[in-house]
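The chain below stands alone and is given in structure tokens; this is the form predicted alone.
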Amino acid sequence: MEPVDLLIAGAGPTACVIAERAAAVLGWRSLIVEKRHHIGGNCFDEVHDSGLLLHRYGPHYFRTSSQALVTYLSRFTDWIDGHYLVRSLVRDRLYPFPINLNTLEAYFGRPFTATQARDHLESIREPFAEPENSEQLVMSLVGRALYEDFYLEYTKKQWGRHPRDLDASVCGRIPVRYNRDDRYTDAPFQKLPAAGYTAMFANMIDHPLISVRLGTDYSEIRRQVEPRQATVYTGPLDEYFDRSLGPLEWRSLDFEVREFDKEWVQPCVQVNYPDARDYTRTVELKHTTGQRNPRSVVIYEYPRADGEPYYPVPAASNRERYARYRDLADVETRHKRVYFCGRLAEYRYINSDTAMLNALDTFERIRRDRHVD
């Protein structure tokens, strides 16, 4: 095997960014190993038999406030507008989500100004000055009725735990707006790679100094390849250490793809189901890709306790165990030049833009540590 400067475990966004920077900036040769049979990680997209582009591992709505990241990624892709509109089905009625003035007016059956909405929620919210969990946080913002209708069952399905057993940060990611912005996110840049994520990442690593081996587990070659500069590990942190401190808890997902003989199935890209049915949401991606097709495809998403790791479970026991693994990882970095980066390796629930920004930071850290200008 040809000598390499970087050995990178995983071929997701983090790996592709670091490999590209190492090749373009430093002239380093990288070997990316990926146990799946495709690049792109969970951002992987592919063309369905219908001709429609689908996100295999759930929707990835790219948004960011970083102009620097947009400028960097624009070297590898053109963009199309992302129409990220989400509705929640509550008692057979669709409401805009996250909660905003339109949601509140429809739910309470009366008009609101921003001030009136604040005053109304103030009158019904629960007085938790310092919420200790997700249940307390949401009820401190919108009261019990909205919490039970929009958050409770969805959160229980998604995480397999009651909101009172989850950190406040879980539901804290979801804003409550006092305006009429119906978009899923209010980030200034909301677009999709024009040809898809997979094409963007393929362009990123299309470099003579970057090699990729798919269908290859890092554990199979970690003792066969001695990189000259560093190793970047983007997989599950507990897996790297053979779960020697016990397993970290992850949530997984199953996806059911249904094709329909009609042009549109639902009114927006995503519908949430905060009720007793097994799936949490349905996604009709053509709302964002802009593709025209007489048929449509909807993906139904089912949370699971077992399977591929998707989301770290933010609970006290997991935080404590992660901290112990993090100590081991710090030793590994200092003595073996192994850098741990990405959602799985950092045991963090982060969006793809944050993952790629962190990858750029990790590249700069490696560069400093190796004293390379």
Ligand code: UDP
Contents of the next structure:
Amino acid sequence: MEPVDLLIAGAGPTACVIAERAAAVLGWRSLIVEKRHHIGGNCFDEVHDSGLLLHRYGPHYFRTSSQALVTYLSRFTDWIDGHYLVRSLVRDRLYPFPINLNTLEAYFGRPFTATQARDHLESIREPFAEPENSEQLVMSLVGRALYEDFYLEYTKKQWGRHPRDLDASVCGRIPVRYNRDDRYTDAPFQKLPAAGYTAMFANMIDHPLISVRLGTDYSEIRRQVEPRQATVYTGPLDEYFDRSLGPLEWRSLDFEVREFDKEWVQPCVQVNYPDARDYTRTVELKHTTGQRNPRSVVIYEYPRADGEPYYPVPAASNRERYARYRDLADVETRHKRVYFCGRLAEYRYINSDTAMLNALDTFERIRRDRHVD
Ligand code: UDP
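Now show the form predicted together with the ligand, given that the preceding structure was the form predicted alone.
Every chain and every other molecule in the complex is listed next, the one we just looked at coming first.
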């Protein structure tokens, strides 16, 4: 086997960015090993039999406030407008979500100016100066009724926990707006890679110094390959250490792909179900990709406790064990030049833009540590 400078475990966004930078900037050779049979991590998308592009591990609505990241990624992809519009089904009625003025008017059955809406929520919200969990956070923004109708059951399904047992940052991902902006996120840049994420990442690592071995677990190869510069590990942090301190808590999903013999199934890309049914959301991606097709495909998401880890669970009860793993990881970095980067390896609930920005930082860190200019 040819010697490599970097051994990278996982072929998701983090891995692709680091391999690309190492090749383009330093002329380093990378070997990426990936246990799945495709690159792109959970951003993986592919064309279904119907001809429609699908996000196979849940929708990834790319958004960022980093112009530098957009400039960087634009070398590997063109972009199409995102149109990330979501509705929530509450008592058989679809409401715009995140909550905005239109939601409030429909929910309370009266018109609101921004000031009137603020005053109204002020009168019903439950003030927590420093919300300590997701329940307190949402109640302090919109009060109990909206919390119970839009957040409580969705969160219990998604996490298998009560919102009061989750950090405030979890429900804090969702804005509440006093205007009629109905986009899912606030970021200034909200576009999708024109040919899909997989194509973007494939372009990124299409370099003679980068090789990829799919269907290969890092544990199979870690003793066979001694990289000259460093290892980058992007898998689950506890798995790296054989769960020696006990398992970290992860949340997983099952995806059910349903094909329909009609052009449109739902009114927007995503419908959320904050109720007792066992799926959280349905995604009809063609609303955002702009693909035209007489048939349609909708993916149903069923949360579960076991299975592939998709989400770390941001909660006080998981912090201590994570911190102990983090200490082990720091020693590993210092003594063995193994760098832990990405959502799974850092046990952080981050979006792909943050993951890629962190990857750029990790690349710079490795370069500094290895004294390469
Ligand atoms: N959430 C909710 N109701 C919704 C949508 C989201 O209570 O209709 C909460 C839920 O706890 C969810 C979190 O907000 O896990 C973050 O939602 P987001 O859509 O950002 O989740 P992701 O796309 O990362 O799964």
